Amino acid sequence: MGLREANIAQLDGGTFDVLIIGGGINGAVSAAALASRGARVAVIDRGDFADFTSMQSSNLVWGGFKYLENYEIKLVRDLCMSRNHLIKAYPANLKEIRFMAALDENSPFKPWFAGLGAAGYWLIGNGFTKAPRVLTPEKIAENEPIVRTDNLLGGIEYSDAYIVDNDSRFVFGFIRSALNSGATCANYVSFDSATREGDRWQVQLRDTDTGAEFSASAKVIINAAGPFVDPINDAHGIRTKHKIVFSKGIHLIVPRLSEHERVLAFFDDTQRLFYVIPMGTRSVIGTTDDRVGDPHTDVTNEDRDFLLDQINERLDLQTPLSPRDIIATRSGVRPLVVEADNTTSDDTDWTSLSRKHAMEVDAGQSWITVFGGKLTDCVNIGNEVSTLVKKLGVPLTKDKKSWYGEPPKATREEYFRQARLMGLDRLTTRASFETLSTRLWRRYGLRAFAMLEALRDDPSMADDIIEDADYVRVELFYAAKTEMITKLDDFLRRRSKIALVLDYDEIRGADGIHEACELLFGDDAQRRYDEYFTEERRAQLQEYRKASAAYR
């Protein structure tokens, strides 16, 4: 029995302190830091986990630097010491990033005022990063020749994190802490309905992959679903003050387009803040920001070229990015959170509107709902949830917080040690030059350790399975057994960042692609291959590369 089998096992008829529905950011870390303090907890998502919300983000661990425009002091401060405690809690997967944002005469700021705004955003974090400073048009042509500085009054560089493999990949490591901690876990669940009867819920489940029926029960139920908060407590009579509403955010993954690890940052031809973020050997354009009235988005020919346009009037390229340069594509929305009885209209300044969180408490029917959110704030997410539950009669042990973050320095080096030892530390990959070692280590921490005794047995399983993906045979080996991949855009797209940096043709004709479905899979690898690589995808790529060639 696979290990997602075995969850739903544990599901089927189980009787839980707490049920969270969505396995998100904000779920993974509530059922991270409950289980961490005893309550027998369960998870669940109608999809993969972070498979909405949660995988398109801009990989940035930020203190949101644009919200001292509307004074936003308290929110700042506050997401400054998440960031803070988050690069210390994680110093293999975080890492302080600069940022160069350029000032051109459509900018709202000009290069002084930014820069005492920068001034400001570095002592409300403490101090923590390197300290920011101003930019004339010249040092910024030194420092980052790519950026055009003909119409430029100047800049700032301030420094925030980013995540150095992928948001959802980040977000899988609180299920797997859950998991360790003997949460339950299962994605593809869907939650159907549920009941009160006395001091418990009588929860209807279904499995999504395979259509079987069943049921559980808890005495506490948290709404984590992300975009899907509101639909959810409708259906069960759950009033709220607060509600969500939906921004609709785009990336483009290109090729690299700079040699420097910064982020690049403009105002576009709106006065709003688009980056250009590194990833490898791959650039990360976007974000957008529009009101939509739907949680499910697309890249659409227009959200794509308006940001083709503004890279290209902004960057000095020896070509100009067109279409035909795009790898792939992110599109999401955030689910923003506005007093229920909020009526935004056209006119609403849409970045106006913060990313802070925000939890309400049903206490009579021992129903939690988590309205918005973002990575930064996780930690604060899961000690919240956790002081709510207990004061709805689920006792829980004292908080060690042993729920998040990376193994002790004494164990690191050890690893590292016996990889030293094995030579893994000599072996560089070709797409992040970093050594395998170091890959391992951040990606899976105390499991790695299991990776260098199968690495031992058989040095074939250090051996890449898709050429410039930067993943060896030993990671498929452990991800089958313990990541509960079910379908191969899980693997390629969020236990991963494959499907984000290389294209659908290059991973179709990748010569390890069916090797890795028949460690994945098994049995099953074939379907699963066919369930990825469909006809539809192959006719959307057609009309992708039609109106490439329009745009040209």
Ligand SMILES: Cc1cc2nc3c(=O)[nH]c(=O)nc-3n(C[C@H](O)[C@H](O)[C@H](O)COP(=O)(O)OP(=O)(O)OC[C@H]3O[C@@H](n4cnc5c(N)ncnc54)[C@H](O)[C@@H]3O)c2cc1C
The other form holds:
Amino acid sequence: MGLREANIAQLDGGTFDVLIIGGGINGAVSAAALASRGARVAVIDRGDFADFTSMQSSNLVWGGFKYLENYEIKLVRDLCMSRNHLIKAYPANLKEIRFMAALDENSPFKPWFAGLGAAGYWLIGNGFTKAPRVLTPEKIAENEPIVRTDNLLGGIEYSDAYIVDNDSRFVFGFIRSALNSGATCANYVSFDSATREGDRWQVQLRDTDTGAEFSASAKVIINAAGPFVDPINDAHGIRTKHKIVFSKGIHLIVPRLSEHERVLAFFDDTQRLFYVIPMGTRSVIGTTDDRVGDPHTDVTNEDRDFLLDQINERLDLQTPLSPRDIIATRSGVRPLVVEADNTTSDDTDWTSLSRKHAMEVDAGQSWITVFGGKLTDCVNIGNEVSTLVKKLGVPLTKDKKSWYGEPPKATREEYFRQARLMGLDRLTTRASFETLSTRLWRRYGLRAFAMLEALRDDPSMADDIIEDADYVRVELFYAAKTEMITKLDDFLRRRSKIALVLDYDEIRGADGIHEACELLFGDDAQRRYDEYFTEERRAQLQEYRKASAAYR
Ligand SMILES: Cc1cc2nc3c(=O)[nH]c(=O)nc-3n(C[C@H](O)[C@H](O)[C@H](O)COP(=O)(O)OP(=O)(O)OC[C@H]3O[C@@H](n4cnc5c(N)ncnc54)[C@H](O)[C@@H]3O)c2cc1C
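For the form predicted together with this ligand instead of the form predicted on its own, what are the coordinates?
So here's everything in the complex, that chain up top.
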């Protein structure tokens, strides 16, 4: 029986202290925090873990410099503290990164004023990162020759952090942590309905992959369904003081634009900040911030051309970017929290809505709702949920803070000692300029020790499976057993970022793709392959190729 099947067997007829709806960042941290403190926890997602909002972020762990524009000092302070805490807890997975913001006549702030703001931001963050500085156009040209400086007044440089792999893999780390503490976790399981019987919830669940229906019982329900919290609350008679509205944001992934590991920031024509963020051999351009009513979104031609126009105007590229350069796209909605009686109109300044989270408890019904939030806020969410669950009468042991973060320094040093003796610190991959030992440690932590053992027994385990994808054979063996990969997209887009750095044709044409499917899905390999490589998916790529002729 595979890992998912074993967890579904535990869910079926299971009795839990807490059942969590949604395996995005909020559900995943809630599960990890509660399970580490002895609660019997189940967390389910009707898709894959993190397959909705939590795989569409900018991959940044930040204090929210731009929220200072709306004087949200407390939110910025809280986020800066979370950022600092996460940088310390995840030295291999989260890295401090410099942001270089270029300012021209149309930018809302002059460089000296932005510099003051950056100094304030740095102080609000306890001066934890490298200090900010004001830059002249000449300095910007020297640091980043691709930035057009003829119209610049200057710029600023300051620090925040980014997730080295990707957001959805970061979320899966919390699911793994919850599994390690004995939680029951299953992707592709939908919460269909729940009825209150006595002081417990009887929950109807459905396997969205096979269609099988089953039920479980829980004392407390946590609604962490992100953009979908309101309809689930409404269907169960849960009244709240808050509700969610949606702000759409998109990203375009293109070949790497700047060789430096630095985020470039610009104000677009509507005076909103947007970024060019490094992702291995690629650059991610985004994001936008538009009001929408439907949480299901896509990158429209208008969105795409807007971002391409903005970046082409601000960079001095040998050949301007066109749709043909787009390798992949991301599109999602930020679930923003407003008061339930708030009637935001079209005139509302959408970008000024707060990005803070809110939690509400219906103590009579033992139902908790998590509204909004950010990846950056994740440890706070885990802590707050634990406090509320305890108040609802679920006994929790002392928090040893073992549910997040990487293994201690001594363990890391022992891992790298062994890897060095095996020569793994000399192996670099073409795709990311880092050693295999570094990559394995970052992705798998303690589990990387078992991979060293497998590599000792069989050196072919260190072979790349898909060219330029940064995945070696041993990783697939372990992913198949321990990462609940149910569909090919789970692997290509969420546990790894292969589908973000290689386009459809490159992945389909890769020598190792069939071997990858066999390792991951065994007898089901061909079905999972066919399910992924659809005409619809390919059509998107062709559309970009065609659009290039019309663009400009
Ligand atoms: C464009 C963009 C950029 C962003 N950039 C950043 C950033 O750089 N840094 C940062 O910190 N934050 C960022 N954010 C914000 C952050 O990504 C989100 O706040 C966060 O991912 C929301 O997580 P969530 O768990 O609340 O929701 P989700 O990730 O959407 O998770 C909810 C889950 O519930 C599941 N679900 C719904 N209904 C059911 C059901 N009936 N049964 C079972 N499961 C169900 C869904 O499938 C989904 O997976 C960004 C967001 C966007 C859109």
